[in-house]
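Just the one chain here, laid out as structure tokens, in the form predicted on its own.
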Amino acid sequence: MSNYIFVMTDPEYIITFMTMIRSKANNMIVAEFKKNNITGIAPSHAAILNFLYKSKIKLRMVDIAEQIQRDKSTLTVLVNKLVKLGYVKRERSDEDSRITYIVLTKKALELKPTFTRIARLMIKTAFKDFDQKEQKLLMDKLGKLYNNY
């Protein structure tokens, strides 16, 4: 057994640390799906899915690989799963047949509640113990990490 002890608050291990939330994070969601019989989407689905609930247009695939940081291969691939799962469907553009917007279906939009829940535990769960200044200030800082790489 090591003596070494990880210290979460040095800057070293600042990406590891951000990691281990994510890893986390991604484990409360799949709980979650589980716990609400939704089976075959991951956390990554649902990152579309999310994105789509709060859109009120129709999106290109480059508008949401844009939005949630995929690339395009990475996209298709997560995509062409929630066409087969009859979550969303490809319809193309009546004025111009190359662009193609993926929209939600019927049985993605009847599990809007759920995710919503599931998006309102996450935030409640990520925040718990924090006071608004705290909030403000974690996701500002949190945006100036981001928009240094």
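Computed from a prediction, not measured in an experiment: that's the story for all the values here. If you superpose the two forms and keep the largest set of C-alpha atoms that fall within 1.5 Å, you have the rigid core. Residue numbers count along the first chain shown, from 1. Compared with the form predicted together with the DNA:
- In the core-superposed comparison between these two forms, K141 has its Cα shifted by at least 2 Å.
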Second form
2 protein chains.
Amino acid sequence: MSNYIFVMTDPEYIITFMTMIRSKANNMIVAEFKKNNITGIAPSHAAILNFLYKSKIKLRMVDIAEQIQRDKSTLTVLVNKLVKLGYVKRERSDEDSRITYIVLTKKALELKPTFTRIARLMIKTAFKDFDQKEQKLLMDKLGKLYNNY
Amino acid sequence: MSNYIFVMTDPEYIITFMTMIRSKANNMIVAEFKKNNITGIAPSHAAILNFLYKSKIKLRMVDIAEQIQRDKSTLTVLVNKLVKLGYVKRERSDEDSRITYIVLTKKALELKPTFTRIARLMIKTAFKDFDQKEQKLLMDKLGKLYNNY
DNA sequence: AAAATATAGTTTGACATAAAACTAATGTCA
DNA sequence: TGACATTAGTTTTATGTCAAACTATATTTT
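Which structure goes with the form predicted together with the DNA, now that we have seen the form predicted on its own?
All chains and molecules follow, beginning with the one already shown.
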């Protein structure tokens, strides 16, 4: 028994609280994957795939790293796993041989509907009972917080 | 050059956005530590120390784990480091020998003013130009988001 | 009292993550 | 053209993190 009651909505713990929210969201994503027999995939991998699904042009490592907000060295590891699991392939550019394009495999394309459905579910779940105005308000306040650092 | 512009305030990326905020906050904490010649300490370690500073009773591993929202196995590793750096000591309970109390050393107590000052600075920075109402509103919306999962 | 269960903490194994150092290729500029 | 700087990506190293298995002790149940 602790003498201390952790009040998550105390502004002092806003960062911890946001971490908790992220953790819950991630758990839900992983659970949804499991329901759909998708294993070995973490939310970060899903973020890569979702970005690839949406893109109309070939994407380089740096493009993806920027989008999912991870270091390029982290991305190398994440993509390695996606390659190993058969979701993506690396393709060396002809024009600039420094560049590697990451392209979806047939396996990944077949799963596109599942992944996009889960992505939509996540947003819908997060903002359940938020109206448009409320949603914008939250994002604005978070934006302000972000800029304060 | 990506064809995609990452709009951080798009509700779709709320989790990524919160991760970015956390990252910025963490970077600032680490920078503040460096300024004060405190090295080898990550934000999670600081969270442990800050909790110990505030507590009026001896704290067990589980108490701390609950407060800083980490698995107990993670806490073992974090505390190991704090022991190694000389900030805390482990103390076996006499009444219940399963229990280990974590107690601050002299070194840690001397640094209490510095740690609490940095903790206050972090909150002040986060909520710069937030009035009381705005602050509460943000926390309420985050609370709603949290409960939606 | 013995057996079963619960609790506290550590160890092990796996993984996401980032910083720094590195390789390789391209671009710039004097 | 040659030297220097930039860019793309990987490797290396280190760390925070969790889940599962484990040890040890205490509590509950039968």
